[in-house]
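Here we start with a single chain on its own, the form predicted on its own, put down as structure tokens.
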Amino acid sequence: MNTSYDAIVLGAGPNGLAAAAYLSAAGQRVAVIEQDVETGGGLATQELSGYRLNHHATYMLMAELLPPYRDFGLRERGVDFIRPKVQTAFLFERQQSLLLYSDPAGSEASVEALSPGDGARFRRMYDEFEQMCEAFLLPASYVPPLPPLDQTIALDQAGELGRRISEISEMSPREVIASYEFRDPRIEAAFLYLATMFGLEASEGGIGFLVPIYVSRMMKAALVRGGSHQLASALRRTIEEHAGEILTSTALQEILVREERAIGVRVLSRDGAAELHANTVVSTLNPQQTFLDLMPRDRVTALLSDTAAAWEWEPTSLFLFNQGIVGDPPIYECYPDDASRALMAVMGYETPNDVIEHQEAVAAGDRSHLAGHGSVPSLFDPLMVPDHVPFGPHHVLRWECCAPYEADWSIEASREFAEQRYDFWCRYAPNLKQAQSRVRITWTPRDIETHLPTMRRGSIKHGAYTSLQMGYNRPLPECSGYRTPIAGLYLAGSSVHPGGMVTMGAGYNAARVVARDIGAELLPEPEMVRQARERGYLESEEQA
């Protein structure tokens, strides 16, 4: 193990790998510290008996928009995104459904067939969300955040669309979807589910700007061919080709601070304890790990320690199971054929209140609601199932729903919870009862925390998305530009702008800030960022 580097990155999740890739490509001697035996964090794929199971991140919302995908030629390194034609099937009672496609024309036709007149409302919402995402919301993920007042002024000066973005930013997800006045509550419920399925609270005000991103991108979601970990593996190879080092199975013990400056870390590996020194330390850990667990209290300001101690986690987490079966994929009888070809099938929601009440019940610890979504990655990617077994067919099933952290998640309780959801899925796809289960792995909120300690209390985004914990306030204004009050210490995880969900925005942005500070050469910004600057939605690069 070397002991001296230019930069040390803490955590080898998507943001840590992205930050390390950019810094190593800029000529820095980089080490990435990861306590797990493997890199990737939430980009986790496990193979059991030939079945490949994505235990965490599965639906890639940004896919080919990820800056590292372009800058490091990840396609040529083996990263291939699969975008299914049929994105989501909402299965309602009385054998009715709503189908959403990657082509908005198909979605509009399905909305109109379910509720005449709502097709035009959908198209108005879709077009507006697309314009918002293209003009500002997606580019803003790849630049440091502005103070709220400065950003509001910039949006207001950018024109009518900018003012509309400011308007919905003050709303809750429920209010944003309701503003399009769909006649059929099932359609409103469907889009509210898309907006909140990754942990947004439907009634939380001040986070409405996230709704266009989730709704729009969840109609363009993609899978990584061969499993989500392929994306992490390509980034790791990029780092190593630029002479960066990945130190796995290495536990962090302390961030070393001397004379108000971070100078490295103390670690414990298979080879014993060691001190690694660097001019720059980049933490992708959550605020409590960075400022409370790894730093002596006398080295942390009262503001940092108080903010970390009061950091707010999501009131709900996720439960999921991955299951390898021998048998046919789910066939949703009495529903359109395309429902059985969808990336996701959502079940159990008929009204917006169903979505809200489910969230509220889970936040209160209630696990009784039967609702959520299922998917079959192997429908689109044959690499996810065995190709060497003579009997078949083989498929990988995935179920996901919100769940409370504070609950009995013993092995028996987890198995029972999974069985109840599988039986619920079988109500819509009776043929699943005939499938033979070969493997099943459940991930409860506590399993998420165990496997990914940065996701304390099963917090998949490293902290709740509230108006006081987003943008310039994430985790607090003094750290919003990725620098911290401790010289040489930077933040780059999901607990800073733009948050989680494998955008790699935090890692990308932090690496650019570090590069500016040390005078390293910067790669050109994404074209969408350049255009947003030209249109006035973002500061010019010189101002930034």
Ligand SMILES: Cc1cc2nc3c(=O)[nH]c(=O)nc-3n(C[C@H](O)[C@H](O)[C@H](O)COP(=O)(O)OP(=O)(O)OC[C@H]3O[C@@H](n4cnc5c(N)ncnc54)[C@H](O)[C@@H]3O)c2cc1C
The other form holds:
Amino acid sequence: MNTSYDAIVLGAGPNGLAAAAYLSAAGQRVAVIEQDVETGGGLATQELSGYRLNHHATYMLMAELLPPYRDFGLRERGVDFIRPKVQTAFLFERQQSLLLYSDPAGSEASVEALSPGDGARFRRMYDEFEQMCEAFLLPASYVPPLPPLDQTIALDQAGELGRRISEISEMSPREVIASYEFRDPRIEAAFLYLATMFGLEASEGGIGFLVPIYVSRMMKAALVRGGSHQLASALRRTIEEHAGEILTSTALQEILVREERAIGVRVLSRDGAAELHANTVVSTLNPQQTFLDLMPRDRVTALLSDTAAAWEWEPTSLFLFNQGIVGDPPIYECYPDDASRALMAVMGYETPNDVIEHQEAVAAGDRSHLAGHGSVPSLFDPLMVPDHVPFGPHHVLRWECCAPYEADWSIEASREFAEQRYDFWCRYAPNLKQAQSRVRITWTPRDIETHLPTMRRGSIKHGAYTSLQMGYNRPLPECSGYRTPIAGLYLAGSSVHPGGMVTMGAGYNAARVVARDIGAELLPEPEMVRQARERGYLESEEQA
Ligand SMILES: Cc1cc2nc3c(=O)[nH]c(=O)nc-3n(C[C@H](O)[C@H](O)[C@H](O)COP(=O)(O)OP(=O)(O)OC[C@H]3O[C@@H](n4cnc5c(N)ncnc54)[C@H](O)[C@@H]3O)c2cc1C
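Show the form predicted together with the ligand, please, because up to now only the form predicted on its own has appeared in this conversation.
All chains and molecules follow, beginning with the one already shown.
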């Protein structure tokens, strides 16, 4: 094992891999330390008996917009995004449904058919969300955050759209959706679900700017052909081609600090304990791991240790199962044919209150609600199943719903919870009862935490999204520019702007900050960032 590097990146999730790819491409000798046997973090795909199961992230919101996709030619390295035409089917009572398509005209027609007059409201919301995303919200993910007041002034000066972004930023997800005044509560419920299905609290004020991002991008969600892990593999190849090293099954014991400067890490691997040295240490771990678990107390300021200790985890987590079956995919026989072709089918919500009550009950530890969404990745990607096996057809089913961390998640309890959700799904797709199950893997909030210690308490974004923990405040103003008060130590994971999900924004931004500090050459910014700067939504490059 080498013991001396230019940069050491802690964690090989999407952000760690992105940061390491940029730093190694900038000529840095990089090592990535990963506790798991495999890279990828949330980009985990496992093949069991020929069925490929995405254990965590599945729906790619940014897809081709991910900066590494362009900068490192990930398409040529095997990353292919599949964007289903029918994105989401909301299955309501009395055989009613709402279908959302990647083409907004189809969505508008479906909204209008469900509730005459709401089609135009949908179009207003859709267009406004698109404009906000394009002008500011998406580019802002790929630059360090500004202090809130400076950001408000910039948005104010950018014009009417900027002021509307400021206005919704103050709101809760529920208030943002309600501001479009849909007549039919099912439509409001549908968009509130899209906005909050990854753990945003519907009633949390000050995070409304996230709603256009989630709603708009979840109407263009993509799968990675062959499984989400392809994305991690392509980044790994990029790093290794630039002579970077990835050390898996390597436990971190300490971030080494001498005279208020990070100088490396102490690790424990199969080869024993070792000290690895570097001028730059980039942590994608959560603030409690970085500042409390891995650093001696006397090396950390009271502000850092207090903030880390008080860090708020998400009040709800996720439960999911992936199941390889022999049998037909779900046929939602009481609904239009396109419902059975959708990337996601959402079941169990009729009103916005249903969405909110489900979330609140889960946050209080109740897991009796039957609601959530099902997907069949193999409908869009034959690589997900062993279709060479003569008996068939084969499919992968995926169920996902919000779930509490504090609950009995024994093997029996998890199995029962999964069975109840499977039976619930069969109410909508009775043909699933005939499916023969070949493999099923469940993930409870506890399993998520065990697999990825970054996601403490099953917190899939490494910490709650509250106004006090977002943007410039994530994880605290002293560190939100990716530098920390400890020289040479940077943050680059989901606990820094723009937060979690597979955006790679934190890893990308941190790598650029490091490159600037060490005088390494930077790749040009994404076109969307350049345009946002030109239009005054973001600071000019000289100011930044
Ligand atoms: C069930 C589930 C479903 C999800 N669905 C989606 C989705 O559909 N779309 C989407 O965009 N996002 C989804 N997410 C969220 C997404 O996976 C995460 O937000 C994203 O992976 C965070 O990336 P990251 O690099 O910051 O951290 P992580 O992915 O958490 O990676 C951190 C890495 O650090 C490693 N690590 C942790 N502790 C240590 C240590 N002490 N020493 C060394 N290494 C360590 C971990 O093993 C991991 O590899 C989902 C997450 C889960 C759990």
